[in-house]
Every structure is written in C-alpha cells, then in structure tokens.
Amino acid sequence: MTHQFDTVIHGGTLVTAGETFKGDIAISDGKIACIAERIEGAERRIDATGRLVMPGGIEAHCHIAQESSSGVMSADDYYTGSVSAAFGGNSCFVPFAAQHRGQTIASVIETYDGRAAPNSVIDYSYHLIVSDPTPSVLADELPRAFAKGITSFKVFMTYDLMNVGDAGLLDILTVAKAHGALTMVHAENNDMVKWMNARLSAAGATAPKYHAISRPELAEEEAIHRAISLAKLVDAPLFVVHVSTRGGAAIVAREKEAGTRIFAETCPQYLAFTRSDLDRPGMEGAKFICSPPLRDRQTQEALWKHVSGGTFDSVSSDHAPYRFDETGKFLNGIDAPYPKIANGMPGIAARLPYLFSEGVLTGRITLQQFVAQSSSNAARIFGLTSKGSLMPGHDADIAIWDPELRRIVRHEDQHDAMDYTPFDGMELTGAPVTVMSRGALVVHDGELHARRGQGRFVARAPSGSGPMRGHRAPEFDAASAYGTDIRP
C-alpha cells in the first residue's frame, strides 16, 4: 500500500504563537505537508493523545565548542551541545562563532564548520562574535559572512580583549544595518566593572560571592542605555542579550513603546536563582558565575513581569559550559580569585522545561507566549524562515510535551559534557517526549534516535524586525545638516 505521507502526529493539541487547538500534523520530505482535524494513513503514525504538539525550540543563544578571549574552552562539543539542547525540546540551535583579535572572519567561520558539520545532530546556524572590526572586516569580510547567510553578529561592551568600544559598534552597526543583518550586544560598562573589581581586589574580597557586587546593575543599565542611543543615531536594529536587571528592562519596554527598533531576551538563571547561590561554602558559589551577575528577589520578580508583558522576545539559556575543574572554572586554580574563575552557567536543556513549568504551569505566561519566547519569535528575528511555526511548507521540526511528566532535575538527565547542573533537585513539570528534526526523530520516549552530524547548516534571511518604526536622527536630516548628506 503506497501512503501519501511520510508521518502522520494524531491526537494531540497543536500549539503556535498565535493559537491552540486541537488536529493532526502530516509531514512529508522533511516538510509539514497539511494540517487538518483527522488524517489517515501515513508511514509512521505517532499518537500525541493528551499531550502538546509545538513548533521544536530554537535555542539562539548558547556557547558551543567556544573558545572565550582568555582561552578556555567551552566544555560541550557540538555533538554533545545538540544532543543536550535536543533532550530539551529544541530542534535548531544557534551558536556563537567567535572572533578573537587578529583572525579574519573567514578562517573563524571555517574553524566552526569543521566543529558542526561533523557532530551536530540539529540543524544550526551561528552568530558571529566580532571582536577585531578592521577596515577589511567592516568592508568586505563581514559582507561576505552575510551573503552565507550568517546574519547577526555579537559585539561587547565590556572585557578588554572583546570590547569594540563606541566607535566600533557604530561602524558595526551601520555596516549591519546595510545589509539586513542584526547586531547583538553585551551590554555592560567595562570601566565601572573594572573599577570595582580593582576596589574589591584591595579589600581582599575575592571569592565567589564577590562577583555578584563587582558588575553593578547600574553597568548594565548605563550600557543597554548607550548601546541603544548609537543604534537609534544610525536607526540599526539591535538586539541585547541577557538582560538582569529591573532598569535595563525598563529601559528595552519604553524604546520598544517608542517603536525603536529593539529586541531583548533574558535567561532562566536570572528567574531562578539569586546572588545568594553565589555565597555557598568553599568554592560552590563559583558554579553559579555568570556575567551579567545573579540579582535579587525583587529584581526576579519585575523580570517575570516583563516576560509576561512582552518585553522579552524570548527567553534563551546562555548555556556556557565550564566544568567544575581545572579544565573549566578553574583553570587558574582551585583557589582563584572571581575574576579568574571562567564565567558562565550551562542550561541548554533545562531552559524549556524550566520555562514551561514556571512560566505556563504557574500562570505567569500562555502557552502561545511560550512558544513565541521559545521559538517563533527567534526564527523571525534571526531570518530562520523555514523554522518556528507548524504552517505546511516549514520544516517538521516539532516538539511533543507531555504537560504532566514531573521530573526532579538531575545532572545526568541533561547529556551534555558537563559535571554538574545549577538546576539540580529542581522539580518541574512538564517536558518534551520527542523531538523532531526536518521530520526525522531525534529524542523519542527518552532515548536518542539521531546520527552524529545528522543537523545541517541553515543559512539565514535577514533579520525581520517587523512593523518598528525605528529612529530618524535629525542630524542625518539634509536641511538639518546645511544640504551635507552624511546619512549613516
């Protein structure tokens, strides 16, 4: 018997950013074929009774096979970084490609293809990191990375040998805006941090809790605020990533209202622990350092209020996987200071399942908001065209979660290459029971059913920024500025 479709997903309630109800899902050449209240027939039928069918996440921002500027080496491959995002619901990652100061973009690129094309079992993309904007860069390398479809980049504001300083991210800001492309920022004022730190270092305060005081809320806040203004001087999209504090989201919601074209995200570890996790005994606090720092209660309240709200356009890990060891956290030493413990929490496949049982269970957000934060609204402002929906013609990369599933958080639970995770002991409910990549299984009933190297490199379209209205300078106005055109 010939069937017209590869695989048929019945009985479940399918899930989009903009509604819920209930029908089947055909998928055929790694595309949804149609949706529909019942169909028959089909190679390989799946039965979703009970549970919810979404749009696969697309977890777009994460440390994968990274080097950081002072040289240690994120602890996840791409083998084991896709398969961890995988058993956490996503079917698309995309990781960052950095520049360190002297390589052009194209070896950087080549260096992170051989690391992906290999190993990865989801499809991917990536950011570029720049760090070095030479005249070369900004004219012809960072065009060519464009026309492969890598269409957003990520620039610093904050540690030295990243930092591009003003002027570099207004030459890196106008060249994206050129060409379609977005920028990301992390946005931190690296002389009030450094500032403290030298403060802090005098007072012999350097362990682990430490870190917490010695990036201010008022750093990130004066950063995403300046970040902004040199995007709104040459109207360039822009796109701050791991907002912690009460102001910067302030800051993000009152641009957004103004229509300036703006996009934000926050993390899982700035809703779900505090900077008291930091002040644990011995070097346990270390675990938990990440950059910006850990808040307080008071500020992981207003942050769940503006995931709710609309000012966060997703929600993503910053999984930045550091071992708890000399080959990790602390490659300078079991006793270092803070500042040389290496910074950042993993969390690829915890961030779903912890946004889904303290997000939807609790009220805090719909479902249609969890899959806008989760995966939608990353596919259209990264230029994923082909992902983050359930509509025929997209890839069938598509999630079922069993709504009910209760499972306590353990380390070996998140298959990635890491010792530990800050979310352990954790109880969540909710959690995806099979992921699906193009139509193929990747992550079935707990058991890992895709091939090394399976995913496959999307290159993305521009960047969709949507309706904004963006900002026009009147200093770039030809009467405002004596008939000169010096439109950025």
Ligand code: DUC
Second form
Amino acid sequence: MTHQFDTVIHGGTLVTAGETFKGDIAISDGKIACIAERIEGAERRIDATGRLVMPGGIEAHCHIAQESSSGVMSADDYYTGSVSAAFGGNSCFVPFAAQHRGQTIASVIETYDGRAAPNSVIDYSYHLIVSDPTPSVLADELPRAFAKGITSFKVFMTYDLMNVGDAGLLDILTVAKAHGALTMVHAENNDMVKWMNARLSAAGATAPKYHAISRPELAEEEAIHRAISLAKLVDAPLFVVHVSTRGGAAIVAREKEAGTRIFAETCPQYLAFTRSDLDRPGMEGAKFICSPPLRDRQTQEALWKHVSGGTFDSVSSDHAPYRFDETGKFLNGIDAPYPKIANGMPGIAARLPYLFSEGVLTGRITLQQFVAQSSSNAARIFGLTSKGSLMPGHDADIAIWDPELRRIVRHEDQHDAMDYTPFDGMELTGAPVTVMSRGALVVHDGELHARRGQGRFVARAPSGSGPMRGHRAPEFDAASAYGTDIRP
Ligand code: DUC
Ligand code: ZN
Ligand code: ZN
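Output block for the form predicted in complex with dihydropyrimidine-2,4(1H,3H)-dione (DUC), input the form predicted alone:
Below is the whole assembly, all chains and molecules, this chain first.
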C-alpha cells in the first residue's frame, strides 16, 4: 500500500517560536507537508507521545575543519562536527570558512566545499571570515561569494593576523550592505589586549588563569561600541558574536531599543563557567581558554537576564575544538604560556541541552524563546529561508526532545573528535532523542542513522535583517549639506 506521506510524527507537543500545541506533523519529499490534530497512515510513523517536536537546532557559530591564524587545525572535521551537532539536537549548521592573508575568497570556498560536501551529515552553509579586504576582495570576490549564497561575512577587531582595522571594517560593512549581506564581528580592542599581554609576560604571569585578565571587559565593551558606531555610520546591519560582558550586552540592548539594526549572541560557556575555571589545578585551566574569556558570577547573572529579556538573538556554541594534547591546546608545549595555548572551547553537542535545562526548566526563558534562540532567529537573520520553522513547505528539519530525560554530561556522549568536554559531570534535564534533516533520520534513540555526506550546502538568501529602522549618518547627506556626494 502506498501512503500519502513518507513520515508522520504523532502524539507530540509541537513547539515553534510562536506557539505550543498538540498535533501530528506529516513529511513528504523532505518537506513538512501538513500539521493537523490527527494524521493517519504514512510509510513510517514516529511516536512522539510525551515529547516536544521542534524545529531542529541551527548552530550558527562553530569552527569546523578550520585552521586558526596560528595554524592549528580544529579537531572536528565536517563528519565528526556534524555528527556531534546532530546528537546535540541540530539539523543544520553554519561554520566559518576562513580567509587567511593572501588567499583568494574563491580558493577559500573551494577548500571548505572539499571539506564539507563529502562529510557533513546535516545541511550546512558558511560564514566567510575576511582577513584581507583587498580592492579585488571588496569589489569582486565578496560579491561573487554572496551570489553563491554565502551571505554573511565575519571580521575580527583583534589578533594581528586577522584584524582588518576600522577602515577595513567600514569597507566590508559597505560591501555587505550593498548586497544585503550581514557583517559579523569579533569585538575586542586589539591594542588593549596586546598591552595587557606585554605586561603580564614581563611579570612572568603566564599560567592559564591570566588569560582572563589579559582580555579585559573594557576591551570588549569599547570594541562593541566602536563596531556599532562604524555600522551606524554606513547604516549597515551588524551581528556581534560571543558577547561575554555586562557592558557589551547593555550597549547591544540600548541600540536595539533605539532601533539600530544590531543582532547579537552569547554562548553557554559565558553562562555556565567563570574565570575561576581557568585556575583549575595544573594545566586543566587550559580547557577553559577561549576568547573573549570567561568572566565572573555577576556577569553570568547579567547575561542570563539579557538572554531572558531578548537582547540576544541566539545562544551559539562557538564550538572551537582543540584537544587537550599536543595536537591542540598544547601545540606549543605542555607548559606553554597562555597566549600560545589554542584558543577555544568545544560545546556543539552541549549547547541545546544546556540551554533547555538551565534556561527553559529554570523558567529563565520560555519554550518559544528556546526555539527562537536555538533555531528560528538564526534562520531569519542568516537567510536560511526554508529552515527554523515547522511551517508546511519548509524543510523537515525537526528535533524531537524528551523534556524529562536526565543525563550527566560525559565526553563520550558528545560524539566529537575531542578528548574532553568542559561540561563534564553537569547534570542536565531534557535531551534530543530524534533529529531529522530534510525528512531523513540523522539521530534516533541514541543511534546515528545518517550517511556521511548526506548534508547539503544551503545557498542562503540575503540576510533577513530588515526591516528595522536604519541610522544613516547625516554626513552621508553631504550632497545637500556640503555640496558633494560620498554615498556608500
Ligand atoms: N573567536 C571565535 O569566534 N572563536 C574562537 C576564538 C575566537 O577568537
Ligand atoms: Zn571570535
Ligand atoms: Zn568562534
């Protein structure tokens, strides 16, 4: 007997960014076909009684098969990274494709296509990291990347080998705006960090715990304010990644309130850990080295308030996996000074279980906010127009959660290529039990069902960052004000 639908998920509670309701959901040809109170038949029926049926997570900040500027390759490739993402409730991810100086954008995309296409088990796209905004990159190469569906460009305000400077950031914001792309920014004041590093080094203060001091809160706050000012000058939208400070979050909140086209995320590590974790015995603190660094308890509380209050559009993992050995954290030796320890923490599988347990179940966020911050907002902001929703016609990218499943986080359950998880030993309640990508099972009841390479590149639409009011600086009305025209 042939059935009208390929799959029906029945008996569950459907949760979207807008509502929660009981219903069945039917899938055909990889798309959501319909939602109704009761749907009969189907080739495959999945019982979701007692479970939550939500849009699959979209991990919009992770580093997969990426070389850092100092040449360290992340531990996860597109296979292990995507498998780990799927076990963590994600059906799509958007890692970075990083341009290092001297590289053309076309060669960067070709390299990452070669890494992702044969390996990813979930759909993917890339944010392009731009470190070398030459005239050719600005005039031709970024527009060509945009035409391929890579509609977000990330820039750094720190790290000598990546920092594009204020003028470079203005150039990139201007090109992005012209095409409907979104600029993302790592905002830390480079000179403040270098100045602190020099002083700490002179004092012999090189243990992992000094990493936190070396990147002061003011370095982030100042750079967020500057980046937003630059974006406002040319009226371009801006996404501030991994906000870790009270002051930085307050600036974002104030600008949002004023209608500036600003988006922002924070990450579980800034909610779950503090800089005292950098002072764990021996070199254990190296596991917690990430930038911006971990802060203090008061900051955690303030950031949670901004998660609850809507300052952050998403909570992303910033999964930057470097093993606790000489291939990763200790590439420069087991007792390397903190600036030479690989910079980043893993967490792609822990992000959503952590946010569900510590966010939803504690009452800090609603289920609707959970869906928005884990999936729907990223889909809208980054132009993933067929994802992040349960609407008929959208991709059947679905995560089924058991909201009562209690688990102790263990590294072996992260399914990544790492040798530790910073969340080790944490007790969390609520976990994804089934993840589907375009209607195909990826993870079901603790088992991987996906075929290597089944994920597809998603060409993204222009950023969904409108239609908020813009802030074109009055100086751009120079034609009338000063008799010239320097329109961006
Ligand atoms: N920025 C990131 O986004 N991830 C890892 C390290 C960094 O500086
Ligand atoms: Zn960063
Ligand atoms: Zn990152």
